[in-house]
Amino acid sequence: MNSFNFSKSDFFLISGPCAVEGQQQMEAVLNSENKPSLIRGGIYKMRTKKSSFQGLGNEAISIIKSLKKKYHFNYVTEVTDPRQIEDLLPIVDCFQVGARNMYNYELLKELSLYKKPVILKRGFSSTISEWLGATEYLSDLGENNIYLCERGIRTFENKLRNTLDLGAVIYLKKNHPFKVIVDPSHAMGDSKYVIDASLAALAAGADGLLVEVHPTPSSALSDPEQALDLNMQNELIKKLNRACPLFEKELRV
């Protein structure tokens, strides 16, 4: 049985840094006030610029292996290449396919061979139909193991990093069986908007959130401007705990 089993009444929060940068950083997140058990953290990073931080790779895998012996948590990380899957299998509870790889059908077909849930992010400029088309390559996993993640799309608007399409969340929840989550960090691109976008996602019918949290965002090696600090994460959790009952949901952290 996979550890990513959620009921219809669950609203789950997957939080953690954009990238694993070291054991101390990850322990700070795991030891934060609300003791999160659904943790994200990039091991291999697909970056627009080659000079940008690309992730720690094998070093990060060793860090997560070590932490899993000490803490109880479910771990989510992005897989960018089929050759990474075997190395990630021992530590990963749910694979993430990033926006750049939504159209990487060979990667999706390979992931469908394993019995791990997959979070499939929407491509930058993908239509809902194209996004749903990509799920067909994962169909062997079963609909309960496919999570669609709205992370904002590219439009003419330039005040925010992306345009958060909550209409897509509403449409998918009304017409398809998949669980749908929202990544407000990549959608908004600025931490001061992330909590409001998270509450809006809850109201739109989303099943959960994928949020970037870093102990010291200003020193983050990836996307420092959009990561919540630990105090902001606590604020988000408090607001979600108050809001979830309004939508017949219970927060799972």
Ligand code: PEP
Second form
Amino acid sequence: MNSFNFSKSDFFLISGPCAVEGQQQMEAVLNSENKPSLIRGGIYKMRTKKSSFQGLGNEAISIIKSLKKKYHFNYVTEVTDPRQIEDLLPIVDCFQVGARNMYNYELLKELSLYKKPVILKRGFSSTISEWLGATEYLSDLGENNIYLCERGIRTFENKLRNTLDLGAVIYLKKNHPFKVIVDPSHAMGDSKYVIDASLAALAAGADGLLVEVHPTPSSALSDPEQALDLNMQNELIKKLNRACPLFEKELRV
Ligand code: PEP
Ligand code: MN
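Target state, the form predicted together with this ligand; input state, the form predicted alone:
Every chain and every other molecule in the complex is listed next, the one we just looked at coming first.
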């Protein structure tokens, strides 16, 4: 098992579905051509509407537990409530704090007590200073265990789901010690823009990506429009493999 740990020259791709929907779906991702080993997949989903799919909860925990016996992968998932931490600890290699919870300082304080890295997503309307302020609640983890994730912010622009703030990535990489990753899926909201946004994130100096991938996007129970299918994931990996050396990076999937 790799540890969730990257060097300065790594460019890492965390991929997987918005939500864990079943064992077969996850195995299709794990068995895909490039055998990704950095896997995302929501267990508890924070949906805008209560009537939307909320994630499989305990059932997803069991699925990931059994997959971890069969495959070697690092698993990233969102924790939405401190009461979930104990259940998630045995399966999670890196916790994710979602945009809706960036300001949930009690959750951040609780996560700082465990020795697991945390991806801290930027709030929808957070300034860079507020985002950096939130990292102080995680400081006991050490700067190497804090990953900032730019996932698009709300602006007056409304053609895309969000506005991908690559300026923030450039600023953070020049001024702060944290690893910075980009989620082009929630930023762009449409799979046809995700590969280009990913390449732009690499050029902006990001350390990695968090990308939604689903074996059959049209049947996804959440965020179907933005998920790459397995062929598109392949194309993304090919393009990143070609582009990484230009930026003195090596791709890790
Ligand atoms: C996610 O990555 O699953 C997610 C819900 O993203 P965000 O918190 O950025 O909306
Ligand atoms: Mn999603």
